[in-house]
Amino acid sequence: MSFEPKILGFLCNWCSYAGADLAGVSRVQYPPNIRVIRVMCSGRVDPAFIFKGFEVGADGVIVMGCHIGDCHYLEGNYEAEKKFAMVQKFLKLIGMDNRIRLEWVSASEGARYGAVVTEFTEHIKSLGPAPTGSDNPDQTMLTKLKAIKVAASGERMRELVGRQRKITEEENVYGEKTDMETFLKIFNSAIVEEFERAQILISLGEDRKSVKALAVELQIDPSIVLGHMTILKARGQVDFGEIVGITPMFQRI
C-alpha cells in the first residue's frame, strides 16, 4: 500500500485561501492530502501551530500567504518569513526542516495553488512518514519536538524574532546598529541554547536530577548543563530539590 501523507496547510484569508477557492472553481487537479486551516494572515501563524501539527500526526506543514509587498496587513508576510526561518532552524536540530514549506499564492493563482500542493505532496511522499506522525511515533523525537515548541514559545526567541528588523535596521540610543551577520550568530546560538534548556525542563518534569544525570541523558557537556541550570534558576524555572550525598539535585518549579 502506497504512503499517503497527511499535510496541514495554513492559508491566508485574503490571497492563498482565495487562490485555493479559485482552484476548486476552476477544477484544477491536485492531491487531496492537504487539510486547510484558514488564518487572517500568514504572519498570524504562530510557530507553535506548526510544531503542534507535527505532534498530532502531520507528515508535512505548508504555510501560504500573499506575495511580498501585497500583504493585506502591509507587513504580515514579512513577519511570516521571520517566524518561518526560526521554525526551520529549530526543526533542523532534529532533522525535520525538510517537511515544511512557505509559499506565496495570490487570489488569482488557482493553477499555482494546485501546482504547489502537488509538488509539496510528492516531496513529502518521497520522504515517507514523519517520525512523529506514524501509527507508532518515535517517542524520543516527540519529546524533542515538544522541547522545540517550548523553546520557540519562550520570551527570548519571541523578542529576537519580533525585534529583528529594528535591531538590524535602526540605530540604538548610542548610535550603534547590529549588522545581520552578528545578529544571526546571536540568533543561531539562542536557538541551540533555548532548545537545550527546554529539554532540561521537560526532563526535570519527570523527576529530580543532577547535572551529571542530565548531561548523560541529553548528551550535553556537563559544564554547559550547569550554565543552563544557572539561567533557568534565575528565570525561576528550576531550583534545588535536595542534596544526595554531595550531589545537588534539581527540580522544575
Contents of the next structure:
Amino acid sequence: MSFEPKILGFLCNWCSYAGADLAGVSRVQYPPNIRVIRVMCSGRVDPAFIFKGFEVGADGVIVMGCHIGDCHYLEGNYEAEKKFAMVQKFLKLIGMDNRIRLEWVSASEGARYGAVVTEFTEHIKSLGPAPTGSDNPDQTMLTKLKAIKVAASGERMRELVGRQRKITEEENVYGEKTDMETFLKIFNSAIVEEFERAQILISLGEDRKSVKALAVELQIDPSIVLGHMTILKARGQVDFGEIVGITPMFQRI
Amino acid sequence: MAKKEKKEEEEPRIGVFICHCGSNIGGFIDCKEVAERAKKLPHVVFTQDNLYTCSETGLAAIKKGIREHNLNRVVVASCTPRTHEPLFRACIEEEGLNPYLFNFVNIRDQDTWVHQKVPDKAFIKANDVVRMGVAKAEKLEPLDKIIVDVTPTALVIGGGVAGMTAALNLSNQGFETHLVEKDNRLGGRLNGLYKLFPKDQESSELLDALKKKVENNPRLKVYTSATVKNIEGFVGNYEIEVEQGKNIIPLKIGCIIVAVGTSLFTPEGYYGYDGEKRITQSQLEVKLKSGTLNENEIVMIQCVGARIEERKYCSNVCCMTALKNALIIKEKNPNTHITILFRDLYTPGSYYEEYYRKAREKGIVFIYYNPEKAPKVEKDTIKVFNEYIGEEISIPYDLLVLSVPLVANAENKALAQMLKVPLEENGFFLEAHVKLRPMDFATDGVYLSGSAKWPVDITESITQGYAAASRASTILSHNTLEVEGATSSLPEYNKALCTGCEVCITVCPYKAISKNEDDEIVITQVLCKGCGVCGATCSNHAIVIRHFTDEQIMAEIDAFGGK
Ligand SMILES: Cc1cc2nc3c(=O)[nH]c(=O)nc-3n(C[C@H](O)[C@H](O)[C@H](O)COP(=O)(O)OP(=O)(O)OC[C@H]3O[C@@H](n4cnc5c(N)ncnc54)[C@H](O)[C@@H]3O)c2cc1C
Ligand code: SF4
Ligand code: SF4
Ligand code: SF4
Ligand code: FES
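I've shown you the form predicted on its own. Could you give me the structure of the form predicted in complex with its partner chain?
Entire complex below, previous chain first.
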C-alpha cells in the first residue's frame, strides 16, 4: 500500500477555515489526508501544538491564516509568523523543518486552499513517513523532539519570540535600534543553547549524571555542558546530587 | 504546561449527532456507522444519525437526547460552524445547557464535499475528526457572556458632509452627539467648491443648509478647531478627551464614527505645476467661484499623480469634476477651447454619463494619452502623442488644469492607533470587510463613513453618513450589550506563574491587557476579542484562552494521533 501521510492543519476561523469551507462549496477535490483543528487566529497556534502534533504521529503540520494585513485581529498572523520561524529553526536541528508549512489563504481562495493542501500532501508523500511518526517511531528522534518542545516552551524562547516585533520593529522608531541581524544572532544561539539544555534535562530525568557523561552522551563539548549546568542550576532546574569520587553528579529537581 | 486544578464537576456525558445533510454527507459515507463508532469514544453516552440535523426534527432530536440521556456536552458532525454553530448553540441552550458546551465537527464542507471520489477515505476522515471533536468536547467548560452598559452618546470625528450627515441623523434619532472638527469651520472639502455635480447646485447652498441644521440641533454639540486627544475604553463605554485650544473636554461616548475625509494633493513637480498658469481642479473651483477666470485656451490633464506605482488607486471624483468644470466654463463662454487629456474616463450611472454626452456636444475635445508617453508641457503648448492618429500633436494653452487625487490625511495614523483600527496601504481607513461589513471596523463600536475610506463623491458620502449612523444606532439604542464570553483570562490558579514580563501586553492587538496599581496583569474582558495570541505567547503559560484552551487543543491533537 502506498504511504498515506497524516497531516495536521491549524486553520484560523476567519480566513483559511472559511477558504476551506469554500473549497467544499465549490467541490474542489483534494487529498483526504489533512485533519483540521480550528483556532480563532493563526496567532493562537502555540509552538507546542506543532511539536505535539509530530509527537503523536503527524508526518506534516500546516498552519494557515489570513494574508498579512488581513488578520481579523489585525496582527495575529504577524505573531504567527514569528512563532513559526522559531518552530522551523528548532525542527531544523533535527532535520524535520521541511515537514511544516505556513500559508496564507483567504476566505475567497477556495481553489487555492485545495491547491495548497494538495501540494503539501504530495510534498510530505515524497518525503516519506516522519522519523517520529508511523507505527514504529525512531526513539532517539522522539527524545530530541521532546527536548525541542521543552526548549521552545521555556520562558527564554517564549519571551524572545514575544518581544521580537517590539524589539526589531517598533523601537527602531525611537532610535533604540536592535537591528534584525543582532536579534537573529541572539535568537539563533538561544535556539541551540536551549535545545542542549533541554536535552540535558531530559537525560537527567533518567538518572543522575556527571558533566562528562552528559558530554559524551549528547556529543556536546564538556565545557559547554558545564556552562549549561550553571544556568540550569541558577534556574532551579538541576542541583548537585552527590559526589562520586571527585566527580559531582547532577540531578534534576 | 500549567495544569489546571480539576474542578468539582460532573462527569462529561457527551452526545454525538451525525448529520446526513440529505445526500450531501449521507450519500458518500455511512453516517450510521460513524455514529456507531462514536459510541465507543470516551464519555460518549449517546449517538444518533439524523437526516437533517438543523431541521425542526433534527433539533428536536438533540433536545430529546439531552433530556433522555442527561447529556451535558453535545457534538454535531455536519456542515460548518461558520454557518450553523449559532443555531445548535441556541438549541442546547433552550434545553438548559450552557451554549459553550457544544462542539462542531465539519464532515461536509471539509470532508464529503471535497473527497467525493474517495468515499472510503472520507469515511475514515469523518471518524477521525469526530474523535477529535469529542476529545475537545470532553474538556469544554461553560462560559458566561458578558453584559456591559451602553452610554447612548455618539462621537463623530470630522465635520465634512459625511460627518455632518451622520451626526444629524444620530441626534435626530434622539442620541446626544458630539461632532469634532479640526478646522475652524464645518464643511470639509465642500468649502472650496463652486458648483456640484450632478445638478450643478451651488456648494455653498448645500453647505449652508446642512450647517444650519447642525447648529440648530439641540442634541448636537459641535467643536471646531478641535481634535481627539485620547481614547480609552471599549464599545458602549468610551472615555474621550477632546482638545480645543487650551481646553481638554472629557466625553463619555458609546460609539464613534470616523468621517475625517481626505486631504488635497499638491502636484509639485508634475507638468510644471506652479499654482498660477498650471493649477489644480481645486484651484480652478476657487477661480470660478470668485469669477476670475479669463483664460480661453484651457487644457485639463487627468490622473495626475493617480493610478501610478506609488499611488495605485483611482480617486473616483476627478473625471466628473473635470467634466463639470469644463461644462461650466463652456456655458459661460462658448468660445473657450477646452481639451481634456485622459487615460480612462469614469462616468458611471445615468447622471454622470449625461455630463460626458453633453461635453461632447458642446465641443469639448477628449484626447486619450498613454501614461508611458505622458504629455509634455511647454511654455504655451502641450505636446501629446495621439494614439489614434499615431503622431504627436501640439495644443496651445493659457491655463493648464491638473486633476489630482484626493489623498489620505497625514494624521490618520495617529487617530487609527488611538482607535485601534487599521489603515490600508494608502493611509485610508480600512473597513472590517469590504462587502459584509462596509461601515464597520473590526473593533466593535467604531464605524467609518465618507471619503475617509477612499475618495467618494458627495452623494456617496451622504449615503455612507446615514449608513454609519444606522450602524451606530444598533448599539446606542440598547441599554446593555452582550459581548463574547470566549475570551482570554489569567485565572486565579495561574497567577503565581505570571512573572509580570508584559509580553502579553505587547502582543495584544486590542490593548485588552494592562497592569493595575499592584503591578498585576489585568485582562479587560470586554476589550478582548479572543484571538488567543496572548495565550500562545505568554512566556509562562499563565494565560488561558477560553474555549480554545491549551488543554482542549492538546486533547484534539492527542485524538488526531489516535490516542
Ligand atoms: C476639486 C474637487 C471638486 C469636487 N466636486 C464635487 C462635486 O461637484 N460633486 C460631488 O459629489 N463631489 C465633489 N467632490 C468630492 C467631495 O469633495 C467629497 O465627496 C466630499 O467632500 C467628501 O466628504 P467627507 O465628509 O467624506 O470628507 P471631507 O469633505 O474631506 O471632510 C472631512 C472633514 O474632517 C476633518 N478632519 C480631518 N481629520 C480630522 C481629525 N483628525 N479630527 C477632526 N477632524 C478632522 C476635515 O477638516 C474635514 O472638515 C469634489 C472634490 C474635489 C477635490
Ligand atoms: S446541519 Fe448542516 S449538514 Fe446538517 S442538514 Fe443542516 S445544513 Fe446540512
Ligand atoms: S485573546 Fe487576543 S484580544 Fe484577547 S487579550 Fe489576548 S491578545 Fe488580546
Ligand atoms: S506574558 Fe504571561 S508571564 Fe508575562 S506578564 Fe503576561 S501573563 Fe504574565
Ligand atoms: S484571524 Fe486569520 S490569521 Fe488572524
